[in-house]
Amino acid sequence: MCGIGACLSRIGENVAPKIVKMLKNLEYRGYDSAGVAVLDLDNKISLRKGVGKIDKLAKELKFDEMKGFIGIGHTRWATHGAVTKFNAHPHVDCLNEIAVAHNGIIENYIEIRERLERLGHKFLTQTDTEVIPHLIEENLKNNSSVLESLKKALIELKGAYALVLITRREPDKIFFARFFSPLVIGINDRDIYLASDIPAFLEWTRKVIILQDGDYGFVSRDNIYVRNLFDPSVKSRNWVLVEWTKEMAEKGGYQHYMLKEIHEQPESIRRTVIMVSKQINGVIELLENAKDVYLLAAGTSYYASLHGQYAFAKYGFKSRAIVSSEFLEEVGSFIDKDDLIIGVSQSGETADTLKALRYAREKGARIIAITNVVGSAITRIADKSIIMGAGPEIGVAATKTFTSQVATLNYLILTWAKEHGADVDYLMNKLLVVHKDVERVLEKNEKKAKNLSEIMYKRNNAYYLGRGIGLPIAMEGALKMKEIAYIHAEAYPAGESKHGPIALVTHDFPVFGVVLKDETYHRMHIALEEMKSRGGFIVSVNEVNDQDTMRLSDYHFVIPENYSNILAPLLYVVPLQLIAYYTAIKRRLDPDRPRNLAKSVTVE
């Protein structure tokens, strides 16, 4: 959940400015506090940290003035301990000889801390991370090397971690370890970088080593040393060249990453469809041989998966979307070797999803992974992986990854249906060019969304209603409004609205309706009429020629004709994304960094 950035200069340059830039690039992973530690020119650990966002702290603490050729940094999303200067990372040992930055949760930190306190160690924070430098300090008392002391500590730690470490004992190295939490290495002729995510160093290199669970080791000017706790045969990891560019991860003239990423959806959908078409081999066979199929995901990815369930059902294929954190309790006892699990995760590192998939793997189930990140943890669990073409998504609120997930699932569904004799050529051809209509939706609805924000920013509640394929769209729209505009927005199946929710509807209560011209059309009208008769302020997303819905609505957003089918989310969600974005802006909020949230939820 937090962001780690570390840098070792191969040419003797000060690394603090680059570490600060890396943390800024990772601020979507957490931004309540931050810190930087370098080994200074006197071979001492220089540490500065505080509460607040990177820009504020960089100015106040003068990170860029720190002198050293090797260093680590961290931007925090608090899990253990309040948001304070002391709890900010990096953390040090008693002698101030070891500094550690860590992402994850050490589950047995209390028992380790109590044992170390009995041995005389003094702790200054409430965090689980602080046990790591103290544990390594204790191990070093046996005259072992730093690497041996780190390995011994890792064997004792339980939970999840990605960590980087510098020490006066071996001042030419950055040590690292990864288990469950993401950590990658970037390489060029001038520097070696370690980070939680590739965008941290994308402006300097696209040459990446993706570390795997159990990996530990160190980097130095002329060596990248990798070993694995569970596999003694591992002596190195190969590098890959990522397709993302620096420009893809920058704002490109937009005020916020979220708005840029909303506007990138035509291209990300187009690219995803092309990429998925080249990865489909073997996937249909897994579907054919499965007794039961479960789509497993969290947050926005769950709504994309729920769409997948509805879309599969359109062609007579039974599947079930389940929230990852509920998987074990809901169906865990039923899973066996005849089942297929489709895990959907933007980052490929979502802790709840990985935990559930590992359980399913132990039960013998087959696994398909749908993700946006090559080499992520989910791909190493899966029998078959499908990598989307969304590119880097920096805004915390998912936008283009949602539509890329929907496009991926739709391609999969249509391929299966075609092989079973369904006439889906029209929809498949439409999917290949849908990006052009997404561009039109952006053009026709952005100004309307900005105008509606003048009304919505004063509201504190809203309902989002949908039926069938429209329901996951409504759910995703409501989530966006909650995430970034902090408006209490709830999505319901339209037929459920009269079973309780309608009690809250009074004059000018906003009700958003996702209206498709399919078998649900007239029932959606009934639900919206019921809301309108109680004074509801009706906002609809509907086809451009749908005069009846527009007459019913106080405000409407239009979609091109002939999208009241499984392709609907690719277009219908776009106005809802824009409305949430502009409402957040009108409320003077930062849509890229909503409070209490982080991009990749790597803790349970």
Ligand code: F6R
Contents of the next structure:
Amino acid sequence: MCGIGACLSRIGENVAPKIVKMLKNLEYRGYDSAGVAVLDLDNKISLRKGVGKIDKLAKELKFDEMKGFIGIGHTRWATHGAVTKFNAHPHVDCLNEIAVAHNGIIENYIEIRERLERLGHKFLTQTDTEVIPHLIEENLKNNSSVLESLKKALIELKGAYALVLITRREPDKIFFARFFSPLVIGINDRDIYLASDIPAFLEWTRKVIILQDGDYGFVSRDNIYVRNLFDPSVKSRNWVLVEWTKEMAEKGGYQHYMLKEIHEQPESIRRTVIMVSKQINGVIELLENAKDVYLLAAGTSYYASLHGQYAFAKYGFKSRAIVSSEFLEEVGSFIDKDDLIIGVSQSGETADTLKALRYAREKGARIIAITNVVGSAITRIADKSIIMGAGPEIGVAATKTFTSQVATLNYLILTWAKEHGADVDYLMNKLLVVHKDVERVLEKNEKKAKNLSEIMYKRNNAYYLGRGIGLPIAMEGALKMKEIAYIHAEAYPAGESKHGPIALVTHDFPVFGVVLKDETYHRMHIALEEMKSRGGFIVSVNEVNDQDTMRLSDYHFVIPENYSNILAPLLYVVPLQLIAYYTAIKRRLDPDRPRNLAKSVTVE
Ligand code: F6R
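Show the same protein again, this time as the form predicted in complex with ligand F6R rather than the form predicted alone.
In what comes next, the whole complex appears, and the chain from above leads the way.
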């Protein structure tokens, strides 16, 4: 989704190069156009924007040559209005005195726009955002300060926003506001930064203020002024030192963030297990006291949640995984104060997930958040938050956060099961050292994945089949292939595949099978045999000693023995991630920036 990067130099340096760097650092969020506005040395707003990637625009529009000590920048992911230069942010008022960059959606923009047009305002774009500078321009006519005018505008706006604003009226400040969409402030001796996400400025500072819903105010050379629309007692916000390092948010010698993050999984799983073990207090009690338990998430986080459902079921704990955007219609009317919702979100900012959780909270349900980002919106909704230790994930396609989510959910259920007398020591001990085997899976399968990409890159379709614990793994594998290699990949419960999907299988149709040596094994084989006898090209992920599966397969990827249990996704997903990655590369696609996708989906 849109990214905001703004900078105020405390020592009189030009900020445009830093803003451009921040926008580059936020590229992973997904965007189609970008722009920068600075207050130039004549106290005028200088604005440059266009369609395309930052590097191209920086060259064409010479962002770096813009002179000014205060500025704002934006990468736009179109929601209202086509992808055009005019619709790119920042947007200005009629007098060119106010520039605004915004992430989110202003739901009542049409009525505000019509009113302002009747008052004589001229609009140049089709965006919802453009009403903001005009509304503030209008409010300023009553001789109020910029802060008062901003506050008045915010009270009128409905929807979601993170916004930054510069104006000739008060040229020493960057104004800001946040409601639902994320916005953070970074501080060091030289600059103050405002951004949608911490990695934007991680190379300059780890000292961060995480703004909260309703916060608004301004930053100036020596002041960070924060007030809250709903809570008059807020007079400031404390800063925190984030543990993420600059190196963690860099590629570290890998060609892409995605590949780096796939390789980081041994470490991210190890760290997550340690971190989760320290945050488990109170969680079991919440599980214990709940009537119904729902796991709520979107995309990859949903597949991790579905794994949670299967893993919980293995120990006799009933839960249900639900896609966030379907939650209200599917189960909304059943939710009450005795229920527990486990919200799973890497970013902690996914609009669909937050909306469903807020609804559940209003109904009195208890909420546990599992997220990767300290201070993210989900943690403020939850009764109890568990922060995973995956570190920043920059690649748009989730990889290491999927395995961290699975590790977290496994840790919860094993802890619960142990308290109920189940013998889980073997699996718990294995969870503590599984990272070593993930390392082996990477070593054993990377070259093979590269080889398979030579075949896969010419294909347009694939099935991914799994059963039981294997099903969410197949679903996640198919999602990766779709997202970054643009191959139509469909995941099915293996047994269900004969009820329709098999009609498509003819000579050389790729069928991926996640084969676990558990109670599903024989039924999984039957499904793969059915596919093979119709000409399917079978690619299996199976245990290293599983000769029968390897005989049946045209291609196979091996996993160490004794993982055909709830730990399976931590290993079995790895070859599928690598296959998607190398297929994207072979297709000459950029896996870090898949088309139409955004890392943090902050609109519904
Ligand atoms: C897929 C992917 C998305 C996210 C989804 C939820 O690779 O990254 O499907 O999983 O948008 O995001 P979070 O986990 O941040 O709520």
